[in-house]
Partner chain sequence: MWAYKLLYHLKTTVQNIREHRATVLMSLAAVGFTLLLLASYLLLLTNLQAIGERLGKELQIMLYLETGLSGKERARVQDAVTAREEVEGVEYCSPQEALRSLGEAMGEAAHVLKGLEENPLPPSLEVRLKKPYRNLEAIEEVARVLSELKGVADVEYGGGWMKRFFAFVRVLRWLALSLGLLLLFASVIVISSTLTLGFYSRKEEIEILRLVGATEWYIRFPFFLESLLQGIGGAVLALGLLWILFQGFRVNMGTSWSLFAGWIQPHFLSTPMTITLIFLGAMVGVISSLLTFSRFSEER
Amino acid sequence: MPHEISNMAVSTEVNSKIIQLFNVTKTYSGGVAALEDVSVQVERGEFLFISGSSGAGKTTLLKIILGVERVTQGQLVVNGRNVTRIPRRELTQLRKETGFVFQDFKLLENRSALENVALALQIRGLPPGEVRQRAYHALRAVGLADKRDQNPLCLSGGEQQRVAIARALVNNPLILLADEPTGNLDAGLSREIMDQFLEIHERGTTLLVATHNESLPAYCGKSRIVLDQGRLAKDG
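For the sequence I just pasted, show me its structure by itself in the form predicted together with the partner chain.
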């Protein structure tokens, strides 16, 4: 049930909820309502799937949490910050705490796997030695240590996916957002990625995984919310 909450009433204090959407509506400039009156509460350390068919608004939901898209109506609180009208400066802080894995990986083709991961560390001004070391460990954690100097173009879809995951995790984020992480993978590789996510979850990271693959939540044994044409459907 949607709760009516005024702007002022939204509590931004740190509590057990790490992501809170209050009646969020997102309307794109073309007039498309990608999300309509969506209210979701995500617990710290929760592993939650967002399912729904293509065009349901899953990607949009992740994008507003990362501050890539602005909320049109409603309120959004992430890790105690009201992101609804967050200034750009604080947004960078939020993003440093939030790893993301987009569907199209977003890897740079003119950099090696290691350099792609290193990017997320360099922006924090860490010394080059530490950057290399941490990037290496992150790649090793996803089983790509020996491919660290490869260009993403020379890697398979699954390997690119794992480089993206390594980059998302290298800063030990509080939250990991993943958009169709198995979209381009066969069943075997999908399960591998899911096992990886379960492991990450074990370490206390909050995971939000958007997928149109019905079998993933069951495989992981985790709960899910279902979006249908931008609206929250009854939990399936």
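To test you: the structure above is the form predicted together with the partner chain. What is the structure of the form predicted alone?
Excluded here are partners and other molecules; the one chain stands alone.
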């Protein structure tokens, strides 16, 4: 039965597949199915787009991979761990290996760009010197080292999103998830953010980007899957 896949059954593909969803269904209270019987396999180091209209299930899929939502049926394997079978306390390590970029940036307006990036490291209790150094290097990686002391409100939309990307990258994640990262940006800034993702991908990070913008997969020259009302509609 596809819903009874064991850890042993997936272990042979651990080296090549970093994310595996087997017949995943997510149903919320009231019987509303956000995802229904979705099976997807993502290669280690792959750059994959998740397309679909608003409400198609893109955000739910990313939240399941991140571990903040649990599947109702089916199984999820991330980096060799069957997430549907491990206790919640073990999800902490999984989240350390996964970065997340939001559409609305979610930056703290009363902190500088550097402080926003550093927060993810401070939560882990790292020494202040290491925190500042790693936060600075993350900002430099997205081309914003010279804006480290700027308040987010003084930055452009594209710069704010790059700070958010630096924050997601500061823990050196194996996987980077992005939920409509260009939804609030114009076409020029959207391409700028996609160029940033392409650079990150070249370093070996696995990327999944959810978007309703049909032009982005073609611009990046990457594959996509399409969700339609919670179901997998097309494999690009």
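All of these numbers come straight from a predicted model, not from anything done at the bench. Residue numbers count along the first chain shown, from 1. Take the two forms, superpose them, and find the largest set of C-alpha atoms that agree within 1.5 Å; that set is the rigid core.
- Both K17 and V83 are assigned to a single rigid part for the movement between these two forms, based on which superposition fits each C-alpha better.
- When the larger part is held fixed by C-alpha superposition, the smaller rigid part is turned by 13 degrees between these two forms.
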